[in-house]
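Next up: just one chain, as structure tokens, the form predicted alone.
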Amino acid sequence: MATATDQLVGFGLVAFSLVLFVYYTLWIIVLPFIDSDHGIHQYFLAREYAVIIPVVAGLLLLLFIGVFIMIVMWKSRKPAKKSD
């Protein structure tokens, strides 16, 4: 069974998820329809980091997934053996 620190980590967690989820999908699909002299545009970004941002943590990602990849790969390799 998970601990209380447990479950409000992981809470904390899904409500970051909720709330980033939310404001990415306003700031794509609902801002476009809303007037851009409108006081909600001064809360969001400019819409260039709409794609810069998920490109660069996409690339972000990969490379940590590939040095966890090399360093695991690294620790795990036997010596070689030497013959005679």
Second form
Amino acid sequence: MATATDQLVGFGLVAFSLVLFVYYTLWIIVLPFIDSDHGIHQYFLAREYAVIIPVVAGLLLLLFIGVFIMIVMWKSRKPAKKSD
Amino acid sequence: MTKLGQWLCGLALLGSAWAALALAPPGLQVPTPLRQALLPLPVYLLVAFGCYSLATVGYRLATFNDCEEAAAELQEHIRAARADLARRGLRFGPQ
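The form predicted alone done, now the form predicted together with its partner chain:
Below, the chain from earlier opens the complete complex, with every other chain and molecule after it.
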């Protein structure tokens, strides 16, 4: 059996990605087919954000990965030889 | 054809199908709600794939089982190796 923390984190990730998938599917695919005076539209932002938010999140992810690699490479550099 | 070539061909096919419908060439009438749902489709597929990956990682993390027998066997191997090396004269530092 995985430890309790592992199970909690693991199933938490599953639940989070399920909620995200359902919300995003509703937003992108279902909402265009629903009349604009239905109450469900109040729970969703304007449609442009459905593209902007994932793109910005992806760029932030790349930024963090790049910064992480930079830090690791910086820490593991050997001291330069002295030259005369 | 390599696997990469196959994936690229499939992607090119789907990409051109999407572009053909989304860029609204003259002479093609797509109903408005369908077009509204079609335009963000590449971003949607990317996000869906990301959600699937996250869920798979989380599920495998939660259901990963201990291997009691393998752990015990490994400890036995370590003990036997230490005894053997000590017999041959290797001194072990503090554990």
